[in-house]
Amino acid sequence: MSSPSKAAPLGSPQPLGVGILGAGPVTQAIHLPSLARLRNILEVRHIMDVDAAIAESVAARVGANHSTSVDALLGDPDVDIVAICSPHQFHADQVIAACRAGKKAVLCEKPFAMSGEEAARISTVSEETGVPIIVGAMHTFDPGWLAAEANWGDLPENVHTIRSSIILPPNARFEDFASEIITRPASGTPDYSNVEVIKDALRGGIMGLAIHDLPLVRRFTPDFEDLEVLQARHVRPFGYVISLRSGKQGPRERIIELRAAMNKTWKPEWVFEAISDDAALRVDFTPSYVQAGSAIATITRRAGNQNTGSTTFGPFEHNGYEGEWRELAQLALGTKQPPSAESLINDLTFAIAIADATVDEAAAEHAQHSNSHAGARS
């Protein structure tokens, strides 16, 4: 790969080194085009894969050093920066085993950790060595977003509904990328009358495709001890609708509302809502796995029965998978704060708490369900 021509802006003379543990399709079609376009501030120097054909093809592609072992990967001078892109419940432990190796920063996919155990062994390592992490939940570094974080006043406070809302057509890499929190049947059509697999498709829906908003939902409702499920429904093939209250003992209650659908429906479509009394937020994200830009986010507000206006923010020249990058190289630099391990652990514990509590809701529901019917027959 070609040296940069001119100092790098953010502070580094020479780009830092980029090491990442997983060559699959988040790594193919994600990051590579996103550290290509960033080539004067990172650079991608060891691909690491179980597969050893898929490690040396990717690696080939950028002139990186490539292996099949994670300790070859960490054990290598030229890597400064760590992303981890291998199967969820691998996460934990090589988070954990890149701060140990002394590399300036780590980037993980989400969910950074499968329990609220599992984040907490990370936040102690990241504390005792002094790396920062940052989960890959590129909507918090879209500029879309931020610029409608930096403009939308008390909406938080005054808020009383949030809507995510994503329209997919029919992908393998999602429902994949969904499904490892689960086991898929191997093959055939699922038994929808089994619970648990509704229950599974339910968990692998929120911790696969919702969490990409869900840090998003929690900057609007900041405590969501009291959450309770109003309905929690899957959408079959794959999708859900779930509606939550939080805040009911507090000043606010607020709505919650998570919908999701892959069907043959056009156009494709990821919209992040939130409403007040008085001002509304809507955020138009671009598909996840396209290199399309960034997010175009619209305030709207009024007084009395008047809209006083709107202000649109965006498109920006990058979109929020570059965003995480260049957070990182920040961070790796120490130009930039961390985020907090509390945020971090807060973010995961509110995604888990909204599955479990689904999960519950749609067996008690089909539960009741198989009750009546079979009080039918007899």
Ligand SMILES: NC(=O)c1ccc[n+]([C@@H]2O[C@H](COP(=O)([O-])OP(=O)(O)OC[C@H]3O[C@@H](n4cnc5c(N)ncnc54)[C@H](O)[C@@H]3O)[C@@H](O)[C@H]2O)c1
Contents of the next structure:
Amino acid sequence: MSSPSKAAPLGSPQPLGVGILGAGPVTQAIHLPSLARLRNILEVRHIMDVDAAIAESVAARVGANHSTSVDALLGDPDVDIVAICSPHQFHADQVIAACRAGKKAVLCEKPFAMSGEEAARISTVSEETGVPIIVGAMHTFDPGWLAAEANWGDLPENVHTIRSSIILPPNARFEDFASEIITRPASGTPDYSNVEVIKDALRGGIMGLAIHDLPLVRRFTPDFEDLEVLQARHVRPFGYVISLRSGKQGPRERIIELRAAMNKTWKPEWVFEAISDDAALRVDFTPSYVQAGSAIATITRRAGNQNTGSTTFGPFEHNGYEGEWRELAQLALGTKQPPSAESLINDLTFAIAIADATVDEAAAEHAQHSNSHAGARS
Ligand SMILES: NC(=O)c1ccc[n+]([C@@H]2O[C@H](COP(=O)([O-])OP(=O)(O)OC[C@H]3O[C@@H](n4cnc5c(N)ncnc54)[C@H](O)[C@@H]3O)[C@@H](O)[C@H]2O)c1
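What I would like now is the form predicted in complex with the named molecule, since the data block earlier showed the form predicted on its own; can you produce it?
Below: every chain and molecule of the assembly, starting with the one above.
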């Protein structure tokens, strides 16, 4: 470990020190390229991975310390900001440990946690320690999205249709464009006749992919108590088609459509839409892993029977990944207010509610299908 400490005092022009827990493809292909563009404000100082060879090799790329222990990274005084990029089952405990270590800010890759119980534990520690936390839902930091938010007026109150549709090639293709990935787990062919496989795949799709846009959906459905699943299907090899309804009892019913397919597409597409009788928002995001500027947002309005035209926002120079890191620097320096832990918890609760309801619906449909096939055979 280097000495004397390089930790940046508040307001100092010296870069803030970054420590990363988990140095897999997301660290290598997403965060290190983003941080390379922000060297004047952020410096990677410590890379930790349970695999010593990965920790050492990734740290060598950026001239950082390396270790295989969470405690070693959290105890490193050169680390001001901690990014948690380990597999999801470790997120909650590592977020809590980073807060307790008194770091200046924490980025947790999505999903933030996997259960309401974990979310409540994080919330308590975040309140106790006051350490700002953000979740790596990168679209919420995309300047194209933020410009739309500043200009969409009363669309959230009047929206009736919300759509997130994603068509992407598998992550590995993007990872390989961006970096030379060290070690990748082998994958087998799932047994789709087993309902547990379908349930796991759907839950994985929601907590792993849809979760990027669920905080955006929630901006248009803040009240999701009466969420109802109209349709839920797993799409092979990886994807989903899900229709939901909310607000049936209230002044405005909303239909939410979530669609994703990860296949051999040559044309990736990631679109978010929110539509009311008088206005429509469409946001075209760059695919995950791609560092090619921001999303482009278009708002189209109607007055009476007239289309009053469209306004386009973006593309801006940086994307949501870089936006996350810029925000972390501001939070660590105390120049920006952190998001409330409550809103992060609500985003997670929303995702878990959708995952639970969707998995139940898919299991019921699978059982019905199996029964009708058995009936046809008898
Ligand atoms: N924001 C995005 O666009 C995006 C895209 C894909 C995945 N993700 C998320 O990023 C995270 C990392 O994804 P990945 O594809 O790099 O995952 P991965 O599982 O391939 O790699 C994670 C790394 O963490 C290491 N590791 C395992 N246990 C650990 C522990 N207890 N502590 C620290 N490190 C540990 C592994 O050795 C591996 O090198 C996941 O939470 C994933 O959901 C985000």
